[in-house]
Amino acid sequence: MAKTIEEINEKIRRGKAVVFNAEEVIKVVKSKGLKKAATEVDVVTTGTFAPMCSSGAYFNVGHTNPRIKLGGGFVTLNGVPVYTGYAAVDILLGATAMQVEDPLNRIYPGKFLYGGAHVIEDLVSGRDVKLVARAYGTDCYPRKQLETWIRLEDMNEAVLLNLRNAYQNYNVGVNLSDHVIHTYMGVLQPRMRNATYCSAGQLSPLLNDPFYRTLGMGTRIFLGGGIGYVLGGGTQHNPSVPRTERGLPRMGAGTLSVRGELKQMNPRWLRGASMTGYGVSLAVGIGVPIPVLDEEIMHYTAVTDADIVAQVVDYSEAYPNCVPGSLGEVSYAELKSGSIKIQGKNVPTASLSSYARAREIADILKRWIVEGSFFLTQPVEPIPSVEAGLRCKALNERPVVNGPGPSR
């Protein structure tokens, strides 16, 4: 029997909603059967906590006296440059931005101790952040310099705006070369002496709704410890990849673009991450509620780590040079066992994503729903699915020559 989001919300209001996290519901479906479980279960909560590079925040820092026009000027927060090309006091901070004086990889491998992600964590933690600005001055914005301390509570607006989060599956990284390499998949030892992966597997949001049936613009979610919303598919959203018989993508596929108010978030769920030899990223906590509208959705939410597969990719040669293919395919059950077998070799595995934190997020979201403080939303625009035929396009490189730019 089909249900609606409105019907489920009414059960939440009356304290009658039946909610399980995505780990618990596997046993529910196994014991009760798909049809009965779909009738009884109303919501399945999911979670993920991992580095998500395409994240950031925008702020309106308020006007000084006399006024200063940050737009077009040079502005830093704790030494990290921000983008100022919006207006007088609107600024945009990217999670991967680095301090101006950081040596980066000039001293290899770089430590990347502090960047935009750490600024976001500091602000959410209630710490003072130093704002330094140099402006060119105008008749209506005469001030040209500013050095001050600012807190999150001082901002007029502070919004987490992440362009690509919650990747639906991803590569397993290995290193076939004879030397250590430093990547966004962590430090990879030579001659395939370790393998790293980054997904919560059976708890991961987009692996529990592989065709995005319940997701879209306006979906209310757990974001960074507070309430956030899905804006739509994120950058590099690519649903048209090979899939298993269960409909699960065999490689990286869908993504989410999300937003939420920073002032309600918690530093436990927004953490700056320094990745040796690579850069800075922001570890983000995301939890998505999946309404069980019918048996098909119930079937998808009962996914197990044994059902989910990922491609093993060489990050020393194949990945940096866009060489297609993989070294093999492994399940998340195998990855979480501590080792996988690739080309006849047993390779130790480690995750960049915290399964324990993912479960905690799913349980927090479950509690909010059971207590009646979190309601589901009907998406106003769906996320493109496989039928849309979208594909991730590569940059078409063209030689740059002196002279005028492209004709308009």
The other form holds:
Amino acid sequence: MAKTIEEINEKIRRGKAVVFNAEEVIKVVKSKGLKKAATEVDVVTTGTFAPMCSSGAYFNVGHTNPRIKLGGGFVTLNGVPVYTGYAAVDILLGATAMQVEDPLNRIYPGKFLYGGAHVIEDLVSGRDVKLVARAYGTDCYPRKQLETWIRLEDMNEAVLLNLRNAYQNYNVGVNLSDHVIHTYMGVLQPRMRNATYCSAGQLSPLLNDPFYRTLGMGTRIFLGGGIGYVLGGGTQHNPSVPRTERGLPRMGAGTLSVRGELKQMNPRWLRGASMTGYGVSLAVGIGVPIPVLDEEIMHYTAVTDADIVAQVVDYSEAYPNCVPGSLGEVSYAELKSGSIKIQGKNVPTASLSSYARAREIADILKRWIVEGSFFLTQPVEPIPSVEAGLRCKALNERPVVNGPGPSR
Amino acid sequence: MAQLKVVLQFPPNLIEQPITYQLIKKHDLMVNILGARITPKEQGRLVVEISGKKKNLDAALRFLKEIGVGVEPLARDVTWHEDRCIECTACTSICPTGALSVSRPEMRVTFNHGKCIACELCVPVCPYKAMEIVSK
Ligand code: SF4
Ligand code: SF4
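Return one more block: the form predicted together with its partner chain, after the form predicted on its own shown previously.
So here's everything in the complex, that chain up top.
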């Protein structure tokens, strides 16, 4: 029997909604059977907490007296440059931006101690951040210099705006070379002495709704400890990759773009990450509620780590040089056992995504729904699925020669 | 009950001697080997945790010095900042002693200070600066 989102919301209002996290629901479906479970269960909550580089935030810092036009000027927050190409006092901060004087990888491997993600974490923690600005000055915005402390509560608007989060599945990273390499998949030991992965597997949002049937623009979610919204598919959203019989992508596929007000978020769920030799990233906590509208959705949410597979990729040669292919396919059940077998070799595994925290997020979201403080939304626009035929393209480089300019 | 974490340096002529055996048998101590390495120059380096009666421990340290084994305390200490740890498990496959470990299938991370040999391998691996080396 099919349900609607309004019906589920009505049950939430009456305190009658039946909610499980995506781990618990596996047993529920197993013991009750799909049909019965689909009528009884209303919502399955998912979660993920991992570094997500394509994150950032924009702020309106308020006007000074006399006025200053930051737009087109140069502005830093705790030494980290922000993007100023907007109106007078709107600025945009990217998670991976580094302090101007950071040695980066000049001293290899760089430590990347403090970047945009750490500024976001500091702001959400209520700490003072130093804003320094240089502007060119105009008749209506005469001021040219600004140096001040500022905190989150001082800002007019402070919005987390992430271009690509919650990757639906990801690679398993290994290193076939004979030296240590430092990647966004962490520190990879030579000759495949370790393997790293980055997904919450059976708890992960998009692996519980593999064809994006229930979410889209406007879906209300747990974001950074507060409430956020899905804007749509994220950058590099790539639904048309090979899938298993269950419809699960065998590699990175769908992504989400999300936004939410920073002022109601919590630093436990927005953490600056320093990836040695690679750069800074922001660990973002995201939880998506999946309304159990019918048996098919119930089936998808009962996904287990054994059902989900990922590709093992060499990050010393294959990844940097875009060599397609995989060293092997492993399941998340194997990855989470602590060791996988690749080409006859036992390789210890470790995760960059926190499964323990993913579960905590799913449980918080569950509590909100059970308590009646979080209601589901009907998306106003779906996220393109397989039939849209989208494919993520590589950049087609065209030689630039001196001449009359780009061809039109 | 006394407990001590030390680095034992073995000169080449002592490498083949059953010294830990003697610590256990003769001095009635518990010896927990946390790390072992033999360098190219045949210097042996053993990180051990020794525990037993204070009296026996002192006698054992005298014995080691007499036969020419270098005994140094672990010079560095490692702190796990639990509040900074997100329990991702990234460090756990790199930790040689299992001081950082994961409970499965819950995937909770814990740090057992007693097993840590301050090798520092986890420090650059943790993106959240949760592992800190403190010089003593
Ligand atoms: S320093 Fe880190 S990696 Fe080395 S033993 Fe201690 S906890 Fe393990
Ligand atoms: S790498 Fe850091 S955050 Fe991750 S489990 Fe280890 S100590 Fe915790």
